[in-house]
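We begin with a single chain expressed as structure tokens, specifically the form predicted alone.
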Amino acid sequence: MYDIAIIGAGPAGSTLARLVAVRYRVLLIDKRQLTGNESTPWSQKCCGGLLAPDAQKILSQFGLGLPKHVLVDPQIFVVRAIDQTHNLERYYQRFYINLDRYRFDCWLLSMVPATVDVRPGMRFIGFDAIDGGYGIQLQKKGKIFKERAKVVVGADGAASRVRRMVAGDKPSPNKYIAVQEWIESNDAVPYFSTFFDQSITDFYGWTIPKGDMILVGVALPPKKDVVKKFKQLKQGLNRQGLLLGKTIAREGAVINRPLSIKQIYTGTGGVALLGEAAGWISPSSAEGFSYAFKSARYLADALNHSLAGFNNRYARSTRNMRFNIVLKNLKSPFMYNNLLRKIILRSGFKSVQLLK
């Protein structure tokens, strides 16, 4: 039987299963293969792939340093917001890194000590509660596998089938349809923009320069109309000017939005949640990095006390995370009330004058 097995080996998996390898029998699960081979990045996981400034401080606490190869040019120190529907932009100083978020991962996994037991390529089905823990059913290429574990941690993202099991009745953040395309671009500007237009949606779109081509992307609400609203906001870049090339590719996913922090749920008894499993991600910028290193150093913090509630060391852990999400609600209509948004706009509070 194994100590914890933990379902998803993105950064927030293959964090804790760094931190606690040394203590523990430890099984690491993910659907993707992350060999590390030469992957299209649109083949693995929809994601912008930007390492905010909150992500990148965590990251230099574990004393880590990105190597080169999961960087990809350029690197950005502009955001450029555009609201759409009063025709207002402007320029802030920000600080991020680009990265090919398929190489990340493995970059991140390829740290797990030798001791864990990985298993690329298997798909979590489920578990039950079994004497001295759970019995955990996986598939892969047809064929069912079984495994026992004390603990369970559902660290498999917003569409967290861990959390579908354990949460019962808890509400669960606010869902969006992540809507992305990796088009041809030889002339985009080294910009993270962002698009804000309430016809379209009540969050944001973005684009993203990744070498050669350009990310342009949306978050919408669940909704019928999702193709219609993403070609929508394609017609109002190029209205902006901005020149698009072929698409190569489309992807999308599901992410939360935690608009209370009730809706934050860290798990029970043997069975914790990391990550956006848990609802961790920013409600204002969709930024999920930070937050998933976060609970994942918490998380192993508690877990390396003793097994013997450990759930409830988490939870008083994250406080500090939980006044984080309520900080980040409050500066939301900052961002998406119409009216704030387009004070905050003309007045030009803490942006930058490009150079020409």
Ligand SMILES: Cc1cc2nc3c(=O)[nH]c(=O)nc-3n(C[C@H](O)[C@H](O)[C@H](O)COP(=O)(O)OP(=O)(O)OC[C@H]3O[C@@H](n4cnc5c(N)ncnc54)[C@H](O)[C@@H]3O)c2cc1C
Given for the second form:
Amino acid sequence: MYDIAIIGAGPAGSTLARLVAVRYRVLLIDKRQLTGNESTPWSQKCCGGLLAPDAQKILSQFGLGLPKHVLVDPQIFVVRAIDQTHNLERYYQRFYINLDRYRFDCWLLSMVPATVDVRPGMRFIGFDAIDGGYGIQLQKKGKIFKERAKVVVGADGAASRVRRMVAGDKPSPNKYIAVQEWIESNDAVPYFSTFFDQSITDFYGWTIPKGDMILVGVALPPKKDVVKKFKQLKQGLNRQGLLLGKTIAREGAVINRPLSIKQIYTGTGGVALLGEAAGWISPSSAEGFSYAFKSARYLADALNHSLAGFNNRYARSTRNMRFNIVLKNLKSPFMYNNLLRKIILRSGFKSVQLLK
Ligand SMILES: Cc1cc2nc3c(=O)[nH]c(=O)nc-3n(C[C@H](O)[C@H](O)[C@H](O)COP(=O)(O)OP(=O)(O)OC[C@H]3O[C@@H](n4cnc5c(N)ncnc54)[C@H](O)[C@@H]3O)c2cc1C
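With the form predicted alone in hand, show me what the form predicted together with this ligand looks like.
Starting with the chain above, the whole complex follows.
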């Protein structure tokens, strides 16, 4: 029997596996292949791939530095905020590391010690409580496999199956559908551009330059004419002369937006939830890497202490993360309330002037 089975080898799952491997017998599974082959828009998790300062800080606390092959041109110092409702535009200085998301995930996985049993291309189906732990059902190429573990960790992202199995009537974070296109563009400006348009979404849209392409995306409330709204966003960008190339790929993903800390759920008994599966993600910017790393660190500390009572220790240690979610929700109206955003953008507060 494994001590810990981790479902999902994204940033949260791989980091946890790395941090608990010395003490425990660990199984790490992911439905993706994550073989480290050349990345394409099709092999990525649908993501903006920007490593924000909060996430950089935690990598520094882990004592890690990024290898060159996970970086993509250009590195980004400017955020352009465009309010399409009021026709306003401002620039802000920010420090993002621009990543190839697939290579970033492979790099995080490459640091998992060889003692961990890593199974790529394997899908988690379900689990049952058994004597001393859980019986886990997995599927690979149509075949069913069974494993046993004392502890199960759901690090399986925004649409977590593990969470659905244990959360009962606990409230889920608000769900959005993120749609992204990879568009050819050799002369995209080196900005992370954000778009606010109430007629499209109450969250936001973005463009991010990635090498010789530009990533165009938007987070939309579900069941709200997703295809039509995405088209509307692109038409607006075309009118501004921002999108000229051919679309190479389109992708989509669920994205969580925890509007209340009641929507965060860290698990119960021998089942823990980690990263976005628990609801850890910024409700104002959709930045999720720092939360994935932090929650992995807190859960690793709780597990490394002992398996007995680990879930209570994990929940207690994430108090500062809950407080952070409250703060982000307090900040949100300044970005998403039409009137407040208009006042802030008009004032030019904390913006920078582009020198021509
Ligand atoms: C469009 C978009 C843009 C984003 N941009 C950014 C950004 O620029 N910067 C940022 O910080 N955050 C961004 N985020 C958020 C960020 O991607 C997530 O918060 C972060 O990846 C969460 O990490 P995680 O390990 O918890 O989950 P994930 O990265 O989602 O990893 C979950 C893993 O579980 C696996 N999995 C899922 N189900 C199963 C199953 N049944 N069986 C086996 N394996 C399974 C998946 O294959 C995946 O590898 C973005 C999100 C979206 C949707």
